[in-house]
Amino acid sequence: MSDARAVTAPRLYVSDALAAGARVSFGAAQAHYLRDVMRLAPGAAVRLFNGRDGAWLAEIETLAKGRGTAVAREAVQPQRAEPDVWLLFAPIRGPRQDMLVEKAVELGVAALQPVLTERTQVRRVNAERIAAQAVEAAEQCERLSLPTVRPLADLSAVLAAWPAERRLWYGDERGDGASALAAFSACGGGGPHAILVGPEGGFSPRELDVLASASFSSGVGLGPRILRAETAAIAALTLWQAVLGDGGLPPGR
């Protein structure tokens, strides 16, 4: 297959193993996308990834209503390790949370953890919807992996079980913390990290006291303006990736 096909072919996530000659199956939604949206037919090229075996160029073998198969032909990108950063966020309403999830995946988060805080207004999340959005975002942004989507949990329970080796950065609404850029720059290296953004009403004083007293967490500021939750998440992740992640590396490294 030509290099041009490897660049322009649609890109899909599959759960099947990928290797030369491996046959993979498409579900109803993927078959519909390839057949009815992209107007492809058997013999057309697709790019596949599964989060384990890198990216592969494959050839559509069969394509019918509700199902299809493809055969992996050649590896086009090896699997690589990605920065280990989690995003903890209080659920927010509708399209704003959709954008938060999409951009967090584009910015390389390894895990999405929705948390209930004392002032969280939205008390439920649709984990299946978040997982589906994560797949779509990963397909679009050329990621080779999917983030883990964890179930909604109380912030207090998450902090009680927190792994001590993972540094937690949280938005310090009191203004006591250093700027996020300065704090990340002074951190001195990579390792496992996590970013926590609060709900629309902010953290409660008690929650801020708990976070400030924890040995694994540090408060950071994101500037003089009040940011909405999704904006704060995007800003913090962007700064983290630029300083401690892979934000300075070119695509396809």
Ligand code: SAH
Given for the second form:
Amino acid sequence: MSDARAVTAPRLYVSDALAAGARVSFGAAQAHYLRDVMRLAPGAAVRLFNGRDGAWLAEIETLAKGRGTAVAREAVQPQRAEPDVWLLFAPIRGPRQDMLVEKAVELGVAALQPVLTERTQVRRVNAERIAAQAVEAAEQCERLSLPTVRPLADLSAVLAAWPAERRLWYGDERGDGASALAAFSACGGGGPHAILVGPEGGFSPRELDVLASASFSSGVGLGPRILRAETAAIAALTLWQAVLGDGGLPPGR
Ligand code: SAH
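With the form predicted alone already on screen, would you show the form predicted in complex with the ligand?
And the full complex, kicking off with our chain again.
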């Protein structure tokens, strides 16, 4: 079964284990996508990943309204370690946040952590929507893992419980930090990292003091223009992946 289908068949995330002959189930949304959107039937090929067992070519076994199954046939990509970078962001409105989530997943974040800051105006997030967007973006961009989506939490609480070995880079639009490129290049790599971008209203002076004085965090600049939060997240993640992550690997590896 190893042929063009290994690169063209629809790619879906499943939670079940993947191994030769393993049977996996599809949820209602996936069954709808395969049956009604892609117009596939039993026997058709799909590609599956679960964040643990690499990518597999599989064959649809049953497909009905609201459910379906497939049988894994052949491993097509081994699971590999992925860069360990989290994104902390203050919730923003509608389409901008959709974009932030989608692009962050494409850029390989290991976890998404929405945080409430003093000037965060949007005080709620739809965690289910973020999780669904993360699955969709991971399926589309050919990641082998899903990012963890953490529940909304106060920035102060997240910082108070911060794992000391994880370096935190926060976007400092006042220009007090080194450039992100210089800071990432000078940090010597190694270990887990996180990026924090503030809300539309920016961080409060008090938050900036806390961030500046914490041993694990450093402010970084992203150029002379004030970027919207989603742009700042994309720019910082792109630079981080280029310097410290897997941004240097060719596409598809
Ligand atoms: N209203 C604020 C801007 C907030 S922009 C002001 O005018 O000061 C939203 C977030 O994006 C900021 O909190 C910061 O984390 C990040 N950001 C935006 N532009 C940036 C830049 N040039 N350098 C570093 N971070 C930036």
